[in-house]
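A single chain, nothing else alongside it, follows as structure tokens in the form predicted on its own.
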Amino acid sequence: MEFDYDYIIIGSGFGGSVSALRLSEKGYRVLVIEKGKWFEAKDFPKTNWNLRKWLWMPSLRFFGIMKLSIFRHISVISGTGVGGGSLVYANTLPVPKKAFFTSGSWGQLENWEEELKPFYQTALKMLGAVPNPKLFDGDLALLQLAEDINRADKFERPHVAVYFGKEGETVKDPYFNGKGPDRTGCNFCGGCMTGCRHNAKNTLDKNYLWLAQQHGAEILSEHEVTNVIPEGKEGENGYKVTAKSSTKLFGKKKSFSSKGIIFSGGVLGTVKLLLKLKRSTLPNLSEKLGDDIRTNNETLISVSTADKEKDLSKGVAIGSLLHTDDNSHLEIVRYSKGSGFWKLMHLPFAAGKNPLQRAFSVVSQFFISPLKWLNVYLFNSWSRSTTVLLFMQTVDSTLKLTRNRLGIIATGVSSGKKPTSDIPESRELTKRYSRIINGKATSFALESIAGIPTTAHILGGAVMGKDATAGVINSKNQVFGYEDLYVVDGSMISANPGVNPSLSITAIAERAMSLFPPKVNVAVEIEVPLKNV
């Protein structure tokens, strides 16, 4: 049959970008459909006060790179734009510990640690990951904390997807033997998560997507897929895809035909769309759809110093981490100077069993130290004086996403305890770090009052399983019940990695794409040579 494309990829994050390059290398005609916009360095905001360029809120005509979604049990930060989460993430690329590969619904399907080892190496090279070369005030305070708790040997500089080179100097592509774009050495401004304006961050549009376009892949931005219709009962005759404009109020719908579909819109894109389609055009989808949603069991607590000489904004977004025990670690997160918007959403950090106790704690802190809190909120530069402590654990708990007939997505507890922002180990580490930098701790208002945690690492919902009773996809990322239908993004993650998941998503996507044969009549598979990094 004649199709417009061999594969349509819905989403351009880590899974979608890998899929686009590897399939186009093998001779397939590929279309990537991305809800967000194309961004160049000049398009990113100078600070996160420029909400129109930073936040994705179409109802307010904000078309930025970051989306904030609030549910009953969790608040989720995610990325939007060509390059997906790579535009807004903190560049950090750790390999999870052994437990990740042997637990969850996928644990017994393969020897994942050995199976994925070469693909982790490929992913690290493609993303240009190297250890952070410089430590600054926030990192040095974490090192002091490590020494105070006798874990200095567990302090490390993580691998980050940043081109360091010579600060501010632009050079010809240093990664792909000249086939990639020019790059500029990092100036350690701390602006990674508002969008790198200095061409140093190795976002997906500078590696996987850049190379995919050279092999013929097409990218359609500012369009959201609304329907996927199988031709034949199980898609044996291909699929029809309908998309509408995501930035225009009255844009025309577009339709395409394709032999196969790869869902790569992240949990809040893929799972939301599949839940809708299960009620209409894809009824054979597993009943496990939406189940086994995980976070890294994390907390995000900000600490603002009263020391005017410290500059906590300097460095890459995450330049250091500390393994605080076998199941947990703590990372230092920063924003660039001037990016103080988050303080409007922060209250003094509070713990307690119920909202009333938490509210009392918040109010009492204002009365006990009014001048110090005035410094935090009014007189200090928030980003210069504040570091965010990201605490993560491999401890498992799962949520479930459901969709009602009005199309509203809701969360429920699937198994284990519900996620919480009140983790004793995190509280103790925050107190110690606050003493080191002479700081005050704050957190998102929903955390301080309601105990609802915030995560930038929402995972699962279309997990792997031995069959449709245990998962939505098999170990090859194929959707149970349909032909040539795949899920390749964070929703495929089937256990708690306990670390930033971008590298694992990339590695699993690389492995999934390696299982695709070259297109018939394609004599040679084109490979882009990589330089060692």
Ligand SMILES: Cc1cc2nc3c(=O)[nH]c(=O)nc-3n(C[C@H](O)[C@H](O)[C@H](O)COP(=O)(O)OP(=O)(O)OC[C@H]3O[C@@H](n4cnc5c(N)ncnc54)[C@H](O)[C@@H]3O)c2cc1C
Contents of the next structure:
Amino acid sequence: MEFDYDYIIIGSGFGGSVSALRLSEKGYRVLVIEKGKWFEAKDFPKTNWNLRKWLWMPSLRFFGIMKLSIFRHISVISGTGVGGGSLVYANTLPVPKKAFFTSGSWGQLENWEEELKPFYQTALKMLGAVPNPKLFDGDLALLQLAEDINRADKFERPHVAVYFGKEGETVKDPYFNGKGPDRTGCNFCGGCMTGCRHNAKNTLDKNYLWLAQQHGAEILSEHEVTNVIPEGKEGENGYKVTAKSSTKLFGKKKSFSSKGIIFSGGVLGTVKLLLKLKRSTLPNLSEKLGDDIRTNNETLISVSTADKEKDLSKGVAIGSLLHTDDNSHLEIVRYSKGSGFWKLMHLPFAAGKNPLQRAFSVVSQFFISPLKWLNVYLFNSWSRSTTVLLFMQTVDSTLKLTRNRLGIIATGVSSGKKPTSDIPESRELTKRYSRIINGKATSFALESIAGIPTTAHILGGAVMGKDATAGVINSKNQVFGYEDLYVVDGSMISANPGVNPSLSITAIAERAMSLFPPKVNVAVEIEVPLKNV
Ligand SMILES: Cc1cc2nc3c(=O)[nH]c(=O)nc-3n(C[C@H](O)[C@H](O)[C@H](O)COP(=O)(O)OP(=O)(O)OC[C@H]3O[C@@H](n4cnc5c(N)ncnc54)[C@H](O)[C@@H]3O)c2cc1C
Ligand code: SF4
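Condition change, the form predicted on its own to the form predicted in complex with the named molecule:
Complete assembly follows, chain above in first position.
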């Protein structure tokens, strides 16, 4: 049977990029379809006030790298563009603790810790991850906090996917025996989450996708996949894929045929698309689709210092972390100088059981120390004076994503308690950190008033299981009910890693792709039956 491609990969984030390289290396003809744009270093915004280049909001003609989606139980930030979340992420690549490998719907399917060990090593190498070499004011304050709570030995410089050569010096590819692109030494400007304008961040277009293209993989950007139709009941004769322009108002639809499909659109891309297709062209998909959505149970609280001499914007986006107990850790996150947009969406941090209590706390804080708040919002440069405290826990609770007949995606609580922005341990650590830097704590208005937490780490929704009653995919990432259909992205994550997930997504994708055989040479395939005859 003649297909346009052997595999079409929907989305070019961590799962999609690994799939593109490994499949094209094995001789398969690969097309990656990506909703977002291609970005070169010069295309990223100088600060996050340039909303058009920073945010992905096509209805306002903003075609940047970060999307904000607000639901009833959580708000989610995620990445868009060729390279997916790697363009906007904070480069931090920790290995999860033991519990991740044995819990959730995948826990009993394999000895995951052992099975994935070599793939974590490959992932770290491919992404060029090394411990952050330099600490700055925000990190030193975390070290001070670690000493205060007698956990200095639990303070770490995380592995980050950044090239740390000589600051500002461009060299020939240092990673892939000269087959990769030139790289430039990081200058610790803190701008990783608005996109690196200095060619130092190891985004996926500079490793996996770059090499995949050398093996013949094609990348179609600015197109969103809207339909996948199986040929034959279970896709045994391949699939037809339709994509529409995501940046042009009157762009033409494109259609392609493919033997197999890899869904790699990230949780909000993949689960949203699969929920739509379950009602139309892919009805055999498991009833578990949309279940077991997890976050890292995180809180994001900003602390702004009143001390003018401190510069909290210096360093890589996440420069240090502290394991605050066996289940939790805290990371120091920053934006570069001038990137103060978030202050418009922040209110004084408020804890409390109900919205009235929290609203009262917000207003009273303004009245109690108006000058200090004027400093935070008006007089001090927000990013220079602010550290974001990213707190994460392995404690498990799951949400469910559903889609109604109008196509609207909503969240519901699936099991355990719903995620909350009010975590006592995080509150206590924020208080201590604020004291150390003489700072005031703020959080997203939705967290302060409505108690809705924000996550950059949405996971699950198409999890692994022993069969279709327990999951959407098996332990080889194959979708139950269809042939040659795979989910390879954050939606496959089947337990709470409790840490930033991109390294795990990369490692699990590497393992899934290692199970594909090399493509059988077509000429050989034809020859065998002829000989038999
Ligand atoms: C500000 C921020 C900071 C972060 N920092 C870190 C960090 O330091 N460390 C870490 O591990 N993680 C971090 N993350 C999370 C990390 O970015 C994600 O976990 C990771 O990118 C998810 O990878 P993925 O393979 O699931 O897909 P993604 O990387 O989300 O990529 C999916 C891609 O698919 C595209 N797509 C979706 N639907 C379609 C469709 N229908 N058709 C075509 N294309 C489609 C999207 O545009 C996107 O480019 C951060 C996230 C954000 C937003
Ligand atoms: S700190 Fe600046 S130069 Fe270094 S990777 Fe981040 S954005 Fe690039």
